[in-house]
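The form predicted alone is given below as one chain in structure tokens.
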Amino acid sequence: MNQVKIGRFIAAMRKQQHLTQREFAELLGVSDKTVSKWECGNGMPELSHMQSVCNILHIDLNELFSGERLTDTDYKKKAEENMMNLVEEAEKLKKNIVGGNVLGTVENIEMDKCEVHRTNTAFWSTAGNELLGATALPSWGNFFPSEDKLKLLGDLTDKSVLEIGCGSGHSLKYAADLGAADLYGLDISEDQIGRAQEYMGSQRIMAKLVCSPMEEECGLPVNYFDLVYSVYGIGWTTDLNKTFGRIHSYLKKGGIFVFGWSHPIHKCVSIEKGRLVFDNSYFNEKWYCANIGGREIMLCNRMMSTYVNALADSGFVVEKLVEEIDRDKAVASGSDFGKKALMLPTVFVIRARKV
């Protein structure tokens, strides 16, 4: 589908009905921003949005996804070529998967820190938790086994501990119960640091919750923690490498960084018929905007190699890489996305040590 030439007709087409970007966009209930990159061809209207797009310019559906006005001579023929279009466009949102969830429109960008720190931000502000849900330990992940049987963290007792993307601060909780001394948190969200400390304030637990990007400097101290760990967190970061070099200056010598996320290989196989099919590359490290839920989120595609590498080159050695499976939850789900866990790992846990 020839978005470039779809935008330049809805463009065209708001002309015609002496609309500014503004006020078609107040009509659709939606920001003149996102009707901007319509027009420039960087993205499609929701499929809830399509039918108000078209009852406003006056066209059909069939003429949006044309890209042009159509004759009758014409109509049949490009019906056809849209119905394919359509199809392998359904096809390609398979692919794109955060966790155990498939994504809506996705389209690859240009990475913009500050683009990516807003739109994120306003997501986990917003409805990321209901969204997305909201992983925490003893829980990795789905169908990955628990932090109470895999003891990555190690022993806790009177550590001083920090949590890169805390989110509602369970997982501080967690590392409480098992004897952590000192808490701090890390979020990009201040929505979310919100409510880490109503929550922690209501289990009768101290932390140090602070609102920034993980990889700015953000007055955290240095040399100074046991153990630095993130659950599903580090994987939103616009620069791997500094936020690597960051956890490794704020760690003592020796100290422990433990993090999980979705394995790369998840997001390149989806279950077709019952059968895994392999479509999409493992080298695809580009960043891309997502729609889930009709809210936007901003990632990039990462190797396993990646991870480890800027680990390496920050001064990390890997202790352990957890590539496992509950197949007893698995089997018990029935769901396509626990059959696909028992064929694949669609989680990985790493443990590295500061030398």
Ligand SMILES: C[S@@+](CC[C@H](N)C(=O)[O-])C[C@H]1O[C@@H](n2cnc3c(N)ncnc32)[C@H](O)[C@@H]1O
Second form
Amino acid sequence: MNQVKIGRFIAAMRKQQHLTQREFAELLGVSDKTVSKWECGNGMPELSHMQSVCNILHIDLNELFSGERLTDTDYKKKAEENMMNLVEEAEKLKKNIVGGNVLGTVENIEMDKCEVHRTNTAFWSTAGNELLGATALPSWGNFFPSEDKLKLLGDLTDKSVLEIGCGSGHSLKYAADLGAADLYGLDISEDQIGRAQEYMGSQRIMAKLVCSPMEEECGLPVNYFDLVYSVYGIGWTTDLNKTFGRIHSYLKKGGIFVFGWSHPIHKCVSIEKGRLVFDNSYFNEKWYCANIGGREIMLCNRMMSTYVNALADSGFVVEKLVEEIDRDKAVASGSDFGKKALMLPTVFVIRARKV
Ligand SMILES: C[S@@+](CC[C@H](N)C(=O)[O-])C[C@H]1O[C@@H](n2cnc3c(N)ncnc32)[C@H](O)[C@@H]1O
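Show the form predicted in complex with this ligand, please, because up to now only the form predicted alone has appeared in this conversation.
Once more the chain from above appears, this time first in line as the rest of the complex follows.
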């Protein structure tokens, strides 16, 4: 598939329709950066957008994949070529992974904090929870032992606790059930904060909810919390050191920070015919834009040493690093994801103390 040719064709057809990149992007419900990326040959429209792209540009799919207008004589030959190309592309698509999800094409990007925040907020404000599934305590993630068993949060009776990336508030409810007296949640998405507010209300739980990126100053009290925790929240930060520095400042001396995220090795390896295959370098921490169910996310994979060193630099001492698997669950799933989990950790959780 010649993406540069396709990109030029999209640009030419868009201009023929007298549309700017922004107008075209608005019609499709994507960002103008996404359109610019396609037109520069740095990616193809996702499957969910292809038909709309064709409708707006008055072309058909065969012409889109060929990157040119087709005459009746070219049409059949090009259709066959395009089908072969698509089969090859489909093989490549199996390689990129977020959680248990196999993603569409992953594109490296220059990290732009505002763009990352805008993209990820839009993802979580809309279909994030449905697409990535429940990520709330007592679960730390797929095939990982539950918090009920690990008890990494410790005794929460009468404690002040803060959740980073609190999402819909289900983990705050778990902390409340364990006796936490003073509950705070922080999330970048107003919609998620709204969901958490509604859920807390329905459970008659009082919680102070703050809408802010975790990297930024947001008025949370300092030297105040006994525990800060995060379940699939921390990895979304654009600045790990700054975020850990802030979390350190919110905690009392001796306070505990516990967080879980996808294990970095999990993203590097896929399973093919029962064998593990390395697709991505463990050392690659470049930012990328990926697509889940037609929605963009922006992330980077960080090495385990990056997390541990950022904790140390911020004044934390690591008390525990858990890389375990609930073997019964992995076996029972019968899935490739489960088979992979029997050989490599899918999730890690770190418990650290402010010194
Ligand atoms: C996997 S969800 C967490 C779900 C949560 N553990 C629960 O119990 O529902 C990740 C959350 O992180 C939030 N998030 C993403 N980027 C963020 C950022 N830079 N600062 C704060 N929150 C962020 C998202 O809006 C989303 O709600």
